[in-house]
Amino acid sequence: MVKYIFKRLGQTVIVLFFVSVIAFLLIRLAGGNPALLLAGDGATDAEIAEIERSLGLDQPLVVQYFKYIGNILRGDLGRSTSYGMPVANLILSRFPNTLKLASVTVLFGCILAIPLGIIAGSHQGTVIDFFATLFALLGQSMANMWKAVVFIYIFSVWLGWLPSIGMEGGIKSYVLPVMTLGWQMSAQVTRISRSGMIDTLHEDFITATYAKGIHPLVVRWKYAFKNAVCPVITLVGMRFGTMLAGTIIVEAIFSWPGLGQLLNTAVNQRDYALVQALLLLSGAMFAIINFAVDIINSLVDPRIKLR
């Protein structure tokens, strides 16, 4: 187990090299010029030259890049020239409202959408079974986008329940965005679950098991399941990166004060060294949170480590 630790984990350093190197890359070949920006219209020539010597800009890719890594490890992420402060500052007072959204988010898709898709696959062909199939179906093909106006307009404006903007109103304000995250996270977990239990509700071994006499309860829940979890452990490792990275769309919707409205305003603002950033954190939640799905995986199906 130790070996395939350490083994992932020398994979995910790589994996991590390859992210900053792009996230370097993307911003220098979007075009444009960070010097003149910061300059403004009515610079001159020396200005912005002067700038791009202060920071580095006038010096080659290589050693631009490695100046950029030695910063990362100081923690120094640049400074954002939309909001006036250091990035890191500006990450470390929005991420935890993202982090929040996507926990809670991804706590209400487990507990709705597992053991939907467990009975669903237990009961091939049932009401049940249509119900879980019709919910996944709507889940997945409606647009976050459109889910939010609707719940929006259901129950901010003509109902008056919750509100529609912003973290101010506390629990009820998690309530539309979860739902509108939620609801198509649990579409999909709710489908690699039931189809998980269809497969291995036909193994041999589970025929085995119910031959011994233990209860279909047991058999679909301790043994079946457990078969079937991996798929489920991956999508949602996946899903959870996906919401830390930053959801644009929902957060600029209900005015939710995390990564994704930061990026969208980076983008606009042409926030070079912000977009950077947002960039290479994105790319590097998700290569941590492969490897811990990895782990997890390796833990609860050992046969993967022996891979």
Contents of the next structure:
Amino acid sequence: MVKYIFKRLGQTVIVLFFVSVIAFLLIRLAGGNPALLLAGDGATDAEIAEIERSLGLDQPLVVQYFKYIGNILRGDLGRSTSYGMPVANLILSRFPNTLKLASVTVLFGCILAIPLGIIAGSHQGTVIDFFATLFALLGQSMANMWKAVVFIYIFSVWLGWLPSIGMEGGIKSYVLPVMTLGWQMSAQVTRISRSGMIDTLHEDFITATYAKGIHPLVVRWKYAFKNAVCPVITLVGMRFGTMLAGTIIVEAIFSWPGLGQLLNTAVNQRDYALVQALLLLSGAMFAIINFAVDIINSLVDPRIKLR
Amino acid sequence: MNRKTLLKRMVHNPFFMSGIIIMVILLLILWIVPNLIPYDATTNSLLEMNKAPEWFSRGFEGHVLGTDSLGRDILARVLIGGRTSMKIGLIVVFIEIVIGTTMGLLAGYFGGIVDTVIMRLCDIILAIPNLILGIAIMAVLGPSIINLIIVLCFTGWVQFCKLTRNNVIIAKEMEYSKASKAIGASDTHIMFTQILPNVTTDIIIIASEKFGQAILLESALSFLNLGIAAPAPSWGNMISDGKSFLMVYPWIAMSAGFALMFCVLASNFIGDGLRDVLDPKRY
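Mind sharing the form predicted together with its partner chain? What's above is the form predicted on its own.
Starting with the chain above, the whole complex follows.
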């Protein structure tokens, strides 16, 4: 087990290293010499060269990269040009809002989708299965922005029940964003738990448990589901990781003050330090969640460690 | 499975058939109707701003789906935007298949260091969520259709690669591959004429779903003004235009959303149907 954990940890660090290289290079490619921007119009070549020296831009890329990593490890993510404050503070102030939205969505999605997937998978070809599949396909086929627009139209404009922007409305303001994100997530979770159940229910050990006279409900919800659960855990983890990095579209539509909205502003304002930090953060979040998911999966299904 | 059984399975699969029917109708509408309407997708008309849909009260002469805040005919915009999205989706999926399958074949067939390098590359691309990577790259490259295609392909070939690799590893151990090797066939010959035809099933299934996903991602980027730039129409930027007028002129956002939904739905139906049709276990 310890060996497995260290192996996965090593892979995570490698992936993180490359993600940081991508984030670093992408912003360097973004064109526009930062020194020129800082110096403003009418600066002489000597002044620009001076600023380049002070920023370390005259040094080789590798040296610049290690400086960048060194700063990150000390918690210095640079300064946001559009907000005029340190990127780290900005991210820390927005992260809780995104975390709340993502957690509620994952909880809602799992409570809805896992039972639906189990029931649909155990009764393949029935009416319940048809509606579960339809629910999932619709959820995957409607773009999030479109779902959001329809929900706002029905519940805010037409019925006037729910607020459509911000998070000041307490629990009410969570309903529409969570419905939008949760439908997409539960669509995927329903499908994957359904197909996992179908595959597992064909296995010999299921026939054996039936033969022993165990109640069909116990066979399905305990024995079969435990074997089908690993892809579900992976998927839920991945969705959670993606949402933690900011649910850009939904946050933009519902004016949710989270990381996604921050990224949207950063991109529109060409605030490259902020874009870079958010890119790195989403990679890190994703890698850490994936690592956690693999460890959980190997605890649930010990066969995974042997691969 | 012979051709007759395959056809029979396709016809009897409700999802597959509805997907095909929706897709064919959509394609026909997209390519025939723009020739019938007298409006252009990008011409503003300040006298006809925010007109409600007239449906077919005046045939195609009226604004069937109404006009937007600049007086442009929404039907024309939905159709022209749809053509662009369809073309982008097709091109992107084609490029993804070529890159992904080749990389997957190489990784699965040669194994060892080639496999490790390609698989780690996949991990790195998968390590950043699609939309976020797409936004960052588009912000750097600037919005244009070519850049959009590059971004979509860059994030999308990975699934084809991973799937092909796993299938190739199985196919490589099959007797026909070993037999080819024994009679002295070259690696390229074995990879492309012996193994590739045996791993195409999954590629077809994924391709039909990726088509819808590419269109979804394209419209998400266009929604954020990072994809197809105004005044050129796209379903994404039409929803974005319309969402500010939801209170008063809801039809601006609705038409594009419905079109997008039917298109992606058709693509998912076809993919899902094919999964059942082509899977011997499911019958």
